[in-house]
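A lone chain, given as structure tokens: the form predicted alone.
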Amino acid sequence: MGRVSGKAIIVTGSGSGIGKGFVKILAAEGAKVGVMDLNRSAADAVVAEIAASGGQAIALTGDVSKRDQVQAAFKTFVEWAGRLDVLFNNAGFNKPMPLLEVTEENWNAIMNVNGLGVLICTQEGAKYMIPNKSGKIINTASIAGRQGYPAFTPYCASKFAVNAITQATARELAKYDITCNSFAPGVVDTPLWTALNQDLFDIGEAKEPDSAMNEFGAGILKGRAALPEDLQGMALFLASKDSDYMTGQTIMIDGGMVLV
């Protein structure tokens, strides 16, 4: 049997990057899974690959700052899933800008995915688990959230949100027998750095279009940046029953970046 045997998962932000290596290993280990995303034909394709290796899984729309899209998705998976046991708040994106060039449109951007989109999902996926008095809530942080880079301070500040967020909902849950925990990768080799990296080039924060990652990641003490699925052990681990005794906490999975 799989770790997350039957098992209903929804993760956010899953057609790509970690978000995908998530589903496709949680649905590996028996759970089903709602791989949701803003691109459907992302969610799409990754359901695909996970029926053609025997696992159960459905694809998700919808935006998480927006409450209505959230809800629709969340009834869909739950009329076909049965339930709701773990949701993994995972979308978020991060558009650099110098300190003293962030616009109020980049801040409220990003704060409303990273950090609105996280307290709107938990708040619909939690009226899915208090009925059944059990449930868990794991959300994406990053070592954003424990320290602050100028080129990222929107991102920075939405991800601090994040692991106040996760501690709020871990007292506010707790009663419930809902647990809420978060894990902070640093430089993960994803979709999302290959545009950070232009990104940075632009901004004169990298000194080649396609270096900002080793740059910013020098000081990693495994020496390179994490692939996604160096992050699937923790995945695992957050949602199955190993960690029913652990909430409100932040794990750090950034191979030795920032120490804490």
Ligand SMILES: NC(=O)c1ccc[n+]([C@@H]2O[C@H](COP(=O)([O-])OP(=O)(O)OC[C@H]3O[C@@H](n4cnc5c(N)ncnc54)[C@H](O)[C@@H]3O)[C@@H](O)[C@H]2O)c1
Given for the second form:
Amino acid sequence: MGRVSGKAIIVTGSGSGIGKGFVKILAAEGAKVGVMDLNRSAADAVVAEIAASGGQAIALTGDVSKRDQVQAAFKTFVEWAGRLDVLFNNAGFNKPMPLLEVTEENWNAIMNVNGLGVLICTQEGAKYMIPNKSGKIINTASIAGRQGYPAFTPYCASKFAVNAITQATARELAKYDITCNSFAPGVVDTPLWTALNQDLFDIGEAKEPDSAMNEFGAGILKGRAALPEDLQGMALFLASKDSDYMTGQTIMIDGGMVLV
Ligand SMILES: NC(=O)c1ccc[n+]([C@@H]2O[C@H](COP(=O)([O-])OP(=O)(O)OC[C@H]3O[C@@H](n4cnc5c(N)ncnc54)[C@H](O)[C@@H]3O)[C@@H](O)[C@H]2O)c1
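Same protein, different condition: the form predicted alone was shown, now please give the form predicted together with the named molecule.
Now the full complex is given, and it begins with the chain already shown.
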């Protein structure tokens, strides 16, 4: 019997990185998982990997910031799985810019996906949970939701917004026995950093084209960046009944980078 046996779980942005690690462990522990991503071929590949290991998964295509696409993807999932028990709002991205050069386009693009996308998916997911009077919503925040970083102004604002949405959701949906928590990674070695390494070098925030991740993570007490596998145990805890009495919280899981 797995720790999330029989649970129906969607993870947005699970065609890659952290989300991919989550759907793999959740399926291995008995959940039916929805692998939702902008990138359909990436979602298909993750579903094939899970199926090859004997797990149950379905690929869902959609941009989390587009309500009609989210509605269509969630409907497809519920028709397949029968219900929605847990939603991970994990899709997100960053495009660094020096403070004085941040454009409206840059701000809007990041806030749309990382902020509005969490709101839209929370609303559309909650519509399936409220009739069941149970559910768990889990948001991917960041150390950048605890403190500001140079060249990350819109990204930090979006992750502070995730904490705000988490608390407001927890208060508002408690009457339906729906909990909402988030977790805050530090530096996780995923494809997100492939782009960030180059972007931070291009704007003079890193010494070499591939050094930004290690420079950024130099103060990690655990002495290294995380791998997606380092976050899997926490994802299982948050998705399982073990976290039933917890809501409105943000778990720091950053190897000891930010101690507040
Ligand atoms: N990697 C890190 O160091 C780190 C640290 C803190 C927080 N985070 C957060 O973790 C989450 C996952 O990041 P990751 O490192 O796994 O990145 P990643 O780039 O490896 O994976 C993100 C996935 O999300 C998908 N995606 C992007 N925009 C989307 C949209 N609008 N709709 C649907 N899917 C979309 C991408 O196609 C990609 O497959 C993000 O919210 C990110 O901000 C990452």
